[in-house]
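Next up: just one chain, as C-alpha coordinates, the form predicted on its own.
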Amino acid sequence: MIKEILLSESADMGLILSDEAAEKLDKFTAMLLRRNEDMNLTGAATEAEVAKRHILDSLAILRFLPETALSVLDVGSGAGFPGLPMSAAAPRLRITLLDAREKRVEFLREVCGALDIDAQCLAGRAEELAAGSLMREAFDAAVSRAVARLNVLAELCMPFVRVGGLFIAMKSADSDEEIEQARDAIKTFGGSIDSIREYTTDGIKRRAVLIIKNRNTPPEYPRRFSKIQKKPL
(Lines of atoms letter the chains of each structure in order from A and count residues from 1; the text may use other names and numbers.)
(Lines give C-alpha, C1' and ligand atoms only; values in the text may rest on other atoms or scores of the structure.)
Protein backbone atom coordinates (compact mmCIF):
# COMPACT_ATOMS: atom_id res chain seq x y z
CA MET A 1 0.00 0.00 0.00
CA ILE A 2 1.02 3.60 -0.62
CA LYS A 3 0.52 4.37 3.05
CA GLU A 4 3.41 2.08 4.00
CA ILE A 5 5.69 3.58 1.35
CA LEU A 6 4.97 7.09 2.59
CA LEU A 7 5.46 6.24 6.26
CA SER A 8 8.72 4.39 5.62
CA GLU A 9 10.36 6.77 3.17
CA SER A 10 9.27 9.94 4.94
CA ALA A 11 10.92 8.57 8.09
CA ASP A 12 14.09 7.95 6.06
CA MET A 13 14.03 11.67 5.16
CA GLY A 14 13.74 12.62 8.83
CA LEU A 15 10.05 13.52 8.68
CA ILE A 16 7.37 12.35 11.08
CA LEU A 17 4.24 11.52 9.09
CA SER A 18 1.15 10.55 11.07
CA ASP A 19 -0.95 7.53 10.16
CA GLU A 20 -3.86 9.87 9.51
CA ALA A 21 -1.85 11.99 7.06
CA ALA A 22 -0.53 8.91 5.27
CA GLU A 23 -4.06 7.58 4.94
CA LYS A 24 -5.25 10.85 3.44
CA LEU A 25 -2.36 10.91 0.97
CA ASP A 26 -3.07 7.29 0.05
CA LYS A 27 -6.66 8.23 -0.81
CA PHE A 28 -5.48 11.38 -2.63
CA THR A 29 -3.25 9.22 -4.83
CA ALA A 30 -6.20 7.04 -5.81
CA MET A 31 -8.35 10.08 -6.59
CA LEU A 32 -5.55 11.64 -8.64
CA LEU A 33 -5.02 8.59 -10.82
CA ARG A 34 -8.75 8.08 -11.28
CA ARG A 35 -9.25 11.64 -12.50
CA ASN A 36 -6.01 11.63 -14.46
CA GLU A 37 -7.68 9.63 -17.21
CA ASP A 38 -9.65 12.66 -18.39
CA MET A 39 -7.74 15.61 -16.88
CA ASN A 40 -4.06 14.83 -17.59
CA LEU A 41 -2.98 15.77 -14.07
CA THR A 42 0.24 13.75 -13.89
CA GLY A 43 2.59 11.70 -16.01
CA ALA A 44 2.86 9.10 -13.26
CA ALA A 45 1.04 5.89 -14.15
CA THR A 46 0.99 4.01 -10.84
CA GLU A 47 0.31 4.78 -7.20
CA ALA A 48 3.93 4.05 -6.30
CA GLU A 49 5.13 6.53 -8.91
CA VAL A 50 2.83 9.24 -7.55
CA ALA A 51 4.00 8.55 -4.00
CA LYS A 52 7.71 8.53 -4.75
CA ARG A 53 7.93 11.05 -7.58
CA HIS A 54 5.46 13.65 -6.35
CA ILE A 55 4.24 13.22 -2.77
CA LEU A 56 7.59 12.53 -1.12
CA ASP A 57 9.19 15.30 -3.16
CA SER A 58 6.51 17.66 -1.84
CA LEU A 59 6.91 16.51 1.76
CA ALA A 60 10.66 17.12 1.60
CA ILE A 61 10.00 20.87 1.50
CA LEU A 62 8.60 20.78 5.04
CA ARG A 63 12.16 20.38 6.34
CA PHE A 64 13.13 23.74 4.90
CA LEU A 65 10.25 25.82 6.23
CA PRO A 66 11.03 27.76 9.42
CA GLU A 67 8.67 27.22 12.34
CA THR A 68 7.53 30.83 12.05
CA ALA A 69 6.22 30.24 8.51
CA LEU A 70 2.52 29.48 8.94
CA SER A 71 0.82 31.03 5.90
CA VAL A 72 2.14 29.36 2.73
CA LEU A 73 1.18 29.94 -0.91
CA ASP A 74 1.74 27.19 -3.49
CA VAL A 75 2.05 28.99 -6.83
CA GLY A 76 1.12 26.92 -9.89
CA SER A 77 -0.11 24.02 -7.78
CA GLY A 78 -1.45 22.00 -10.72
CA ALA A 79 -2.45 18.59 -9.36
CA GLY A 80 -1.69 19.82 -5.84
CA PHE A 81 2.10 19.62 -5.58
CA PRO A 82 3.75 20.50 -3.31
CA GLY A 83 1.05 22.26 -1.28
CA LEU A 84 -1.60 19.56 -0.83
CA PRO A 85 0.73 16.90 0.66
CA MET A 86 2.29 19.61 2.84
CA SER A 87 -1.15 20.58 4.14
CA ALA A 88 -2.10 16.97 4.86
CA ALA A 89 1.16 16.30 6.70
CA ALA A 90 1.37 19.61 8.60
CA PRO A 91 -2.16 20.83 9.37
CA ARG A 92 -0.73 23.71 11.44
CA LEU A 93 0.12 25.40 8.13
CA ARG A 94 -2.39 27.68 6.43
CA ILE A 95 -1.81 26.67 2.82
CA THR A 96 -3.32 28.25 -0.27
CA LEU A 97 -3.20 26.26 -3.51
CA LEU A 98 -3.14 28.64 -6.48
CA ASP A 99 -3.52 27.60 -10.10
CA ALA A 100 -4.63 29.43 -13.23
CA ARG A 101 -6.82 26.54 -14.46
CA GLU A 102 -10.28 26.48 -12.88
CA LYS A 103 -10.80 22.80 -13.72
CA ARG A 104 -7.70 21.78 -11.76
CA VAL A 105 -8.73 23.96 -8.85
CA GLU A 106 -12.13 22.27 -8.83
CA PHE A 107 -10.31 18.94 -8.51
CA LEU A 108 -8.24 20.28 -5.61
CA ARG A 109 -11.39 21.50 -3.86
CA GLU A 110 -12.94 18.07 -4.34
CA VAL A 111 -9.91 16.36 -2.80
CA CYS A 112 -9.70 18.75 0.16
CA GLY A 113 -13.40 18.37 0.85
CA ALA A 114 -13.40 14.58 0.60
CA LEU A 115 -10.29 14.10 2.73
CA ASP A 116 -10.80 16.92 5.24
CA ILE A 117 -7.63 18.73 4.20
CA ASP A 118 -7.78 22.34 5.35
CA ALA A 119 -6.24 24.13 2.37
CA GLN A 120 -7.70 27.05 0.45
CA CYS A 121 -8.00 26.39 -3.29
CA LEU A 122 -7.88 29.46 -5.49
CA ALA A 123 -8.16 29.89 -9.26
CA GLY A 124 -6.39 32.87 -10.79
CA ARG A 125 -3.29 34.15 -12.50
CA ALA A 126 -0.39 34.79 -10.13
CA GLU A 127 0.72 37.99 -11.84
CA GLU A 128 -2.76 39.48 -11.53
CA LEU A 129 -3.38 38.47 -7.93
CA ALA A 130 0.08 39.60 -6.81
CA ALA A 131 -0.61 43.06 -8.20
CA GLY A 132 -3.62 43.52 -5.92
CA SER A 133 -3.60 44.54 -2.29
CA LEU A 134 -5.23 41.52 -0.61
CA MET A 135 -2.56 38.91 -1.36
CA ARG A 136 0.49 41.05 -2.00
CA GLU A 137 3.18 40.46 0.62
CA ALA A 138 0.61 38.59 2.73
CA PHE A 139 2.34 35.20 3.11
CA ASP A 140 5.13 33.95 5.35
CA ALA A 141 6.33 31.74 2.52
CA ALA A 142 5.68 30.85 -1.10
CA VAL A 143 6.63 27.55 -2.71
CA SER A 144 6.59 26.48 -6.33
CA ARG A 145 7.26 23.28 -8.21
CA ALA A 146 6.12 24.82 -11.49
CA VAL A 147 8.15 24.20 -14.62
CA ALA A 148 9.54 27.66 -15.28
CA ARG A 149 12.97 29.23 -15.03
CA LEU A 150 13.88 30.68 -11.67
CA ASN A 151 13.93 34.31 -12.83
CA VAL A 152 10.33 33.92 -14.05
CA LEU A 153 9.21 32.09 -10.91
CA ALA A 154 10.79 34.76 -8.72
CA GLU A 155 8.84 37.52 -10.43
CA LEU A 156 5.58 35.61 -10.03
CA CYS A 157 6.12 34.39 -6.46
CA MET A 158 8.15 36.93 -4.52
CA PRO A 159 5.51 39.71 -4.57
CA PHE A 160 3.30 37.43 -2.44
CA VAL A 161 5.91 37.03 0.31
CA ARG A 162 6.15 39.40 3.27
CA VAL A 163 9.45 41.09 4.08
CA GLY A 164 11.43 38.61 6.15
CA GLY A 165 9.59 35.69 4.56
CA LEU A 166 10.81 32.92 2.31
CA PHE A 167 10.34 31.74 -1.28
CA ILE A 168 11.28 28.12 -1.96
CA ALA A 169 11.75 27.12 -5.60
CA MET A 170 11.99 23.40 -6.32
CA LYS A 171 14.62 22.69 -8.95
CA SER A 172 16.60 19.86 -10.53
CA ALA A 173 20.15 19.01 -9.50
CA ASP A 174 21.57 20.47 -12.73
CA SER A 175 20.23 24.00 -12.19
CA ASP A 176 23.51 25.83 -11.47
CA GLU A 177 23.40 28.04 -14.55
CA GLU A 178 19.71 28.84 -14.11
CA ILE A 179 20.26 29.85 -10.48
CA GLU A 180 23.21 32.08 -11.28
CA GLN A 181 21.33 33.79 -14.09
CA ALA A 182 18.44 34.55 -11.73
CA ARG A 183 20.45 36.27 -8.97
CA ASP A 184 20.08 39.81 -10.35
CA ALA A 185 16.35 39.34 -10.97
CA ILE A 186 15.87 38.01 -7.44
CA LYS A 187 17.63 41.11 -6.08
CA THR A 188 15.37 43.33 -8.19
CA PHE A 189 12.29 41.70 -6.62
CA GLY A 190 13.64 42.34 -3.12
CA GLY A 191 15.30 39.06 -2.28
CA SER A 192 18.55 37.15 -2.07
CA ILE A 193 19.45 33.47 -2.21
CA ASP A 194 19.90 32.26 1.36
CA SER A 195 20.90 28.67 0.60
CA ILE A 196 20.53 25.82 -1.85
CA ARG A 197 19.48 22.61 -0.13
CA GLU A 198 19.99 19.28 -1.86
CA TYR A 199 17.90 16.20 -1.19
CA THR A 200 17.02 12.89 -2.85
CA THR A 201 13.63 11.30 -3.51
CA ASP A 202 12.99 8.19 -5.58
CA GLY A 203 16.74 7.97 -6.22
CA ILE A 204 16.75 11.37 -7.94
CA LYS A 205 18.81 14.28 -6.65
CA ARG A 206 16.86 17.51 -6.35
CA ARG A 207 17.29 21.02 -5.01
CA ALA A 208 15.33 23.53 -3.00
CA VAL A 209 16.45 27.11 -3.60
CA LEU A 210 15.69 29.17 -0.48
CA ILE A 211 15.24 32.87 -1.19
CA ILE A 212 14.87 35.41 1.62
CA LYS A 213 12.66 38.49 1.09
CA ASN A 214 14.77 41.41 2.32
CA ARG A 215 12.65 44.35 1.20
CA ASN A 216 9.36 45.17 -0.47
CA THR A 217 9.00 44.15 -4.10
CA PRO A 218 8.82 47.31 -6.26
CA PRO A 219 5.20 48.05 -7.22
CA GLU A 220 5.85 47.62 -10.94
CA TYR A 221 6.38 43.87 -10.42
CA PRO A 222 5.09 41.43 -11.40
CA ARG A 223 4.58 42.56 -14.97
CA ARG A 224 1.98 41.12 -17.33
CA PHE A 225 2.85 37.53 -18.13
CA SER A 226 3.22 38.26 -21.84
CA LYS A 227 5.89 40.80 -20.93
CA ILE A 228 7.60 38.42 -18.52
CA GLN A 229 7.78 35.81 -21.28
CA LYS A 230 8.92 38.29 -23.91
CA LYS A 231 11.56 39.97 -21.76
CA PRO A 232 12.43 38.00 -18.62
CA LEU A 233 14.78 39.75 -16.22
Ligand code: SAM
The other form holds:
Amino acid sequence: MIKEILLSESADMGLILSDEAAEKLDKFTAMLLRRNEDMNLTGAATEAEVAKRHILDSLAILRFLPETALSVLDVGSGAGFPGLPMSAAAPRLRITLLDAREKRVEFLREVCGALDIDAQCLAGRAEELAAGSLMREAFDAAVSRAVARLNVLAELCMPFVRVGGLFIAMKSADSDEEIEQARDAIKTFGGSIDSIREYTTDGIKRRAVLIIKNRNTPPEYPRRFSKIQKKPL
Ligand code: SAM
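Any chance you could show the form predicted together with S-adenosylmethionine (SAM) after that form predicted on its own?
Next comes the full complex, and the chain you just saw is listed first.
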Protein backbone atom coordinates (compact mmCIF):
# COMPACT_ATOMS: atom_id res chain seq x y z
CA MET A 1 0.00 0.00 0.00
CA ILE A 2 1.48 3.32 -1.04
CA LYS A 3 -1.47 5.44 -0.04
CA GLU A 4 0.27 6.60 3.13
CA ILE A 5 3.47 7.56 1.24
CA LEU A 6 1.42 9.60 -1.22
CA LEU A 7 -0.57 11.35 1.48
CA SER A 8 2.41 12.26 3.64
CA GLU A 9 4.84 13.23 0.85
CA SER A 10 2.28 15.26 -1.09
CA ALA A 11 1.50 17.13 2.15
CA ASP A 12 5.25 17.83 2.46
CA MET A 13 5.08 19.41 -1.01
CA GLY A 14 2.21 21.59 0.15
CA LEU A 15 -0.38 19.71 -1.88
CA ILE A 16 -3.67 18.59 -0.43
CA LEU A 17 -4.34 15.13 -1.81
CA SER A 18 -7.76 13.74 -0.99
CA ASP A 19 -8.08 10.30 0.54
CA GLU A 20 -10.10 9.25 -2.50
CA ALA A 21 -7.35 10.40 -4.91
CA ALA A 22 -4.64 8.63 -2.91
CA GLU A 23 -6.74 5.47 -2.99
CA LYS A 24 -7.13 5.70 -6.78
CA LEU A 25 -3.40 6.28 -7.28
CA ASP A 26 -2.64 3.33 -5.03
CA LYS A 27 -4.82 1.09 -7.22
CA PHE A 28 -3.32 2.60 -10.39
CA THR A 29 0.16 1.67 -9.15
CA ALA A 30 -0.90 -1.94 -8.61
CA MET A 31 -2.45 -2.08 -12.11
CA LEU A 32 0.69 -0.55 -13.62
CA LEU A 33 3.07 -3.05 -12.04
CA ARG A 34 0.81 -5.96 -12.90
CA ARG A 35 0.60 -4.91 -16.57
CA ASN A 36 4.34 -4.18 -16.59
CA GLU A 37 4.94 -7.92 -16.43
CA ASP A 38 3.86 -8.30 -20.07
CA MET A 39 4.17 -4.72 -21.37
CA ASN A 40 7.08 -2.33 -21.08
CA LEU A 41 5.44 0.50 -19.15
CA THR A 42 7.90 1.51 -16.46
CA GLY A 43 11.41 0.83 -15.19
CA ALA A 44 10.16 1.11 -11.63
CA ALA A 45 10.01 -2.27 -9.91
CA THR A 46 8.17 -1.59 -6.68
CA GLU A 47 5.07 0.31 -5.66
CA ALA A 48 7.15 2.72 -3.59
CA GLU A 49 9.36 3.45 -6.61
CA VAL A 50 6.33 4.21 -8.78
CA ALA A 51 4.93 6.45 -6.07
CA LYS A 52 8.09 8.41 -5.39
CA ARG A 53 9.68 8.53 -8.83
CA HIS A 54 6.62 8.99 -11.01
CA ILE A 55 3.43 9.85 -9.14
CA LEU A 56 4.84 12.49 -6.80
CA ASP A 57 6.84 14.00 -9.65
CA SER A 58 3.61 14.25 -11.66
CA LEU A 59 1.74 15.85 -8.77
CA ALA A 60 4.58 18.33 -8.16
CA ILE A 61 3.74 20.36 -11.26
CA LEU A 62 0.11 20.95 -10.26
CA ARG A 63 1.27 23.94 -8.25
CA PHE A 64 2.67 25.60 -11.38
CA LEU A 65 -0.65 25.55 -13.23
CA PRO A 66 -2.57 28.81 -12.96
CA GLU A 67 -6.15 28.65 -11.63
CA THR A 68 -7.39 29.57 -15.09
CA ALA A 69 -5.84 26.51 -16.73
CA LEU A 70 -8.57 23.90 -16.96
CA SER A 71 -7.98 22.02 -20.18
CA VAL A 72 -4.61 20.28 -20.11
CA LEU A 73 -2.97 18.04 -22.72
CA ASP A 74 -0.29 15.54 -21.64
CA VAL A 75 1.84 14.90 -24.73
CA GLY A 76 3.50 11.44 -24.79
CA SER A 77 1.80 10.30 -21.61
CA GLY A 78 3.09 6.71 -21.84
CA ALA A 79 1.90 4.93 -18.72
CA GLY A 80 0.09 8.11 -17.65
CA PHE A 81 2.74 10.54 -16.42
CA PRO A 82 2.20 13.26 -15.51
CA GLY A 83 -1.44 13.57 -16.64
CA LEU A 84 -3.11 10.62 -14.94
CA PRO A 85 -2.03 11.45 -11.37
CA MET A 86 -2.89 15.10 -12.07
CA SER A 87 -6.38 14.11 -13.15
CA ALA A 88 -6.93 11.90 -10.08
CA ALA A 89 -5.68 14.64 -7.75
CA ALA A 90 -7.39 17.60 -9.42
CA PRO A 91 -10.65 16.37 -10.98
CA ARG A 92 -11.60 19.97 -11.89
CA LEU A 93 -9.02 19.74 -14.69
CA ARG A 94 -10.08 18.41 -18.08
CA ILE A 95 -7.07 16.29 -18.93
CA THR A 96 -6.31 14.59 -22.22
CA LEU A 97 -3.67 11.85 -22.21
CA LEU A 98 -2.10 11.56 -25.65
CA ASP A 99 0.32 8.87 -26.78
CA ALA A 100 1.44 7.53 -30.13
CA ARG A 101 1.30 3.92 -28.95
CA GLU A 102 -2.17 2.43 -29.06
CA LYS A 103 -1.33 -0.33 -26.52
CA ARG A 104 -0.35 2.24 -23.91
CA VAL A 105 -3.49 4.25 -24.55
CA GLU A 106 -5.57 1.06 -24.18
CA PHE A 107 -3.98 0.59 -20.75
CA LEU A 108 -4.76 4.21 -19.83
CA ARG A 109 -8.40 3.75 -20.89
CA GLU A 110 -8.64 0.63 -18.77
CA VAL A 111 -7.22 2.43 -15.71
CA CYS A 112 -9.46 5.49 -16.13
CA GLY A 113 -12.52 3.25 -16.55
CA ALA A 114 -11.71 1.02 -13.57
CA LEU A 115 -10.83 3.87 -11.21
CA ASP A 116 -13.37 6.42 -12.39
CA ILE A 117 -10.70 8.90 -13.45
CA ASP A 118 -12.19 11.46 -15.79
CA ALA A 119 -9.40 11.87 -18.35
CA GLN A 120 -9.74 11.54 -22.10
CA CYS A 121 -7.32 8.97 -23.55
CA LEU A 122 -6.23 9.53 -27.10
CA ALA A 123 -3.98 7.53 -29.42
CA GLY A 124 -2.15 9.53 -32.08
CA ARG A 125 0.98 11.42 -32.99
CA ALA A 126 1.26 14.92 -31.57
CA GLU A 127 2.60 16.48 -34.77
CA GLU A 128 -0.30 15.09 -36.82
CA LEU A 129 -3.03 16.10 -34.37
CA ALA A 130 -1.55 19.57 -33.86
CA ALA A 131 -1.56 20.17 -37.60
CA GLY A 132 -5.34 19.60 -37.78
CA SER A 133 -7.80 22.27 -36.67
CA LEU A 134 -9.63 20.36 -33.90
CA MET A 135 -6.95 20.40 -31.22
CA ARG A 136 -4.76 23.23 -32.44
CA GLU A 137 -4.46 26.06 -29.90
CA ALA A 138 -7.36 24.47 -28.03
CA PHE A 139 -5.76 23.85 -24.60
CA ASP A 140 -5.09 26.13 -21.65
CA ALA A 141 -1.93 24.14 -20.99
CA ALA A 142 0.25 21.33 -22.33
CA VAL A 143 2.55 19.25 -20.14
CA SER A 144 5.16 16.70 -21.11
CA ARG A 145 7.74 14.49 -19.40
CA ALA A 146 10.57 12.38 -20.82
CA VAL A 147 9.51 12.62 -24.46
CA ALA A 148 12.15 14.64 -26.35
CA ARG A 149 14.74 17.40 -26.09
CA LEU A 150 13.15 20.78 -25.44
CA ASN A 151 13.59 22.22 -28.97
CA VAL A 152 11.80 19.18 -30.46
CA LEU A 153 9.27 19.00 -27.62
CA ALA A 154 8.33 22.65 -28.08
CA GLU A 155 7.45 21.99 -31.72
CA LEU A 156 5.28 19.02 -30.68
CA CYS A 157 3.53 20.72 -27.77
CA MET A 158 3.26 24.46 -28.32
CA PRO A 159 0.85 24.33 -31.28
CA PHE A 160 -1.77 22.82 -28.93
CA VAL A 161 -1.63 25.71 -26.46
CA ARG A 162 -3.95 28.72 -26.83
CA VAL A 163 -2.43 32.19 -26.87
CA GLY A 164 -2.02 33.20 -23.23
CA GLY A 165 -1.72 29.54 -22.18
CA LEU A 166 1.19 27.63 -20.72
CA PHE A 167 3.46 24.75 -21.71
CA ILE A 168 5.21 22.96 -18.83
CA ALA A 169 8.21 20.85 -19.85
CA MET A 170 9.45 18.54 -17.10
CA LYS A 171 13.22 18.32 -17.20
CA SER A 172 16.17 17.18 -15.12
CA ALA A 173 18.26 19.58 -13.05
CA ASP A 174 21.15 19.42 -15.54
CA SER A 175 19.17 20.83 -18.46
CA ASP A 176 20.86 24.26 -18.75
CA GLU A 177 22.36 23.63 -22.17
CA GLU A 178 19.19 21.98 -23.50
CA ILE A 179 17.11 24.97 -22.36
CA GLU A 180 19.53 27.50 -23.88
CA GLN A 181 19.56 25.61 -27.17
CA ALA A 182 15.75 25.66 -27.30
CA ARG A 183 15.22 29.40 -26.72
CA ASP A 184 15.10 30.39 -30.42
CA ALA A 185 12.87 27.45 -31.30
CA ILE A 186 10.43 28.37 -28.51
CA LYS A 187 10.28 31.92 -29.88
CA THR A 188 9.61 30.64 -33.39
CA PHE A 189 6.64 28.59 -32.09
CA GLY A 190 5.16 31.70 -30.44
CA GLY A 191 6.41 31.40 -26.88
CA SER A 192 8.96 32.50 -24.36
CA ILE A 193 10.35 30.99 -21.19
CA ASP A 194 8.53 32.54 -18.25
CA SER A 195 10.45 30.82 -15.47
CA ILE A 196 12.33 27.68 -14.52
CA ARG A 197 11.02 26.20 -11.28
CA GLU A 198 13.21 23.83 -9.32
CA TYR A 199 11.80 21.20 -6.99
CA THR A 200 12.85 17.93 -5.39
CA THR A 201 11.04 14.60 -5.42
CA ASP A 202 12.48 11.35 -4.10
CA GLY A 203 15.67 13.22 -3.20
CA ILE A 204 16.25 14.13 -6.85
CA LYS A 205 16.39 17.74 -8.03
CA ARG A 206 14.13 18.38 -11.01
CA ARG A 207 12.89 21.27 -13.08
CA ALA A 208 9.70 22.49 -14.63
CA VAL A 209 10.29 24.87 -17.53
CA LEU A 210 7.28 27.20 -17.78
CA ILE A 211 6.73 28.52 -21.29
CA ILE A 212 4.11 31.16 -22.04
CA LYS A 213 2.41 31.24 -25.42
CA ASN A 214 2.49 34.87 -26.57
CA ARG A 215 1.20 34.57 -30.12
CA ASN A 216 -0.14 31.98 -32.55
CA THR A 217 2.20 29.25 -33.72
CA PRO A 218 2.92 29.85 -37.45
CA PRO A 219 0.85 27.41 -39.55
CA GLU A 220 3.91 25.65 -40.98
CA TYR A 221 4.59 24.12 -37.54
CA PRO A 222 4.69 21.39 -36.43
CA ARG A 223 6.45 19.82 -39.39
CA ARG A 224 6.40 16.10 -40.19
CA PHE A 225 8.28 14.10 -37.57
CA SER A 226 10.99 13.01 -40.01
CA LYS A 227 11.68 16.69 -40.73
CA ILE A 228 11.64 17.66 -37.03
CA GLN A 229 14.16 14.91 -36.35
CA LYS A 230 16.36 15.66 -39.33
CA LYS A 231 16.36 19.42 -38.85
CA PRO A 232 15.36 20.32 -35.29
CA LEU A 233 15.08 24.06 -34.78
N1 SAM B 1 5.58 10.77 -20.14
C2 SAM B 1 5.75 9.40 -19.71
C3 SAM B 1 6.65 9.32 -18.50
O4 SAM B 1 7.19 10.34 -18.07
O5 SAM B 1 6.81 8.21 -17.98
C6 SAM B 1 6.24 8.50 -20.87
C7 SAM B 1 7.64 8.76 -21.31
S8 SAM B 1 8.11 7.66 -22.62
C9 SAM B 1 9.83 7.67 -22.47
C10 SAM B 1 7.81 8.64 -24.08
C11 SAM B 1 6.38 8.46 -24.63
O12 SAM B 1 6.15 9.46 -25.61
C13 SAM B 1 6.16 7.12 -25.30
O14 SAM B 1 5.05 6.47 -24.73
C15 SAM B 1 5.93 7.46 -26.77
O16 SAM B 1 5.02 6.61 -27.40
C17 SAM B 1 5.41 8.90 -26.67
N18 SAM B 1 5.69 9.72 -27.87
C19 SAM B 1 6.90 9.97 -28.42
N20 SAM B 1 6.76 10.78 -29.49
C21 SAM B 1 5.42 11.05 -29.60
C22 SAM B 1 4.65 11.83 -30.53
N23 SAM B 1 5.23 12.47 -31.53
N24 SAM B 1 3.31 11.90 -30.33
C25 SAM B 1 2.72 11.23 -29.31
N26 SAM B 1 3.41 10.47 -28.41
C27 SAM B 1 4.74 10.38 -28.56
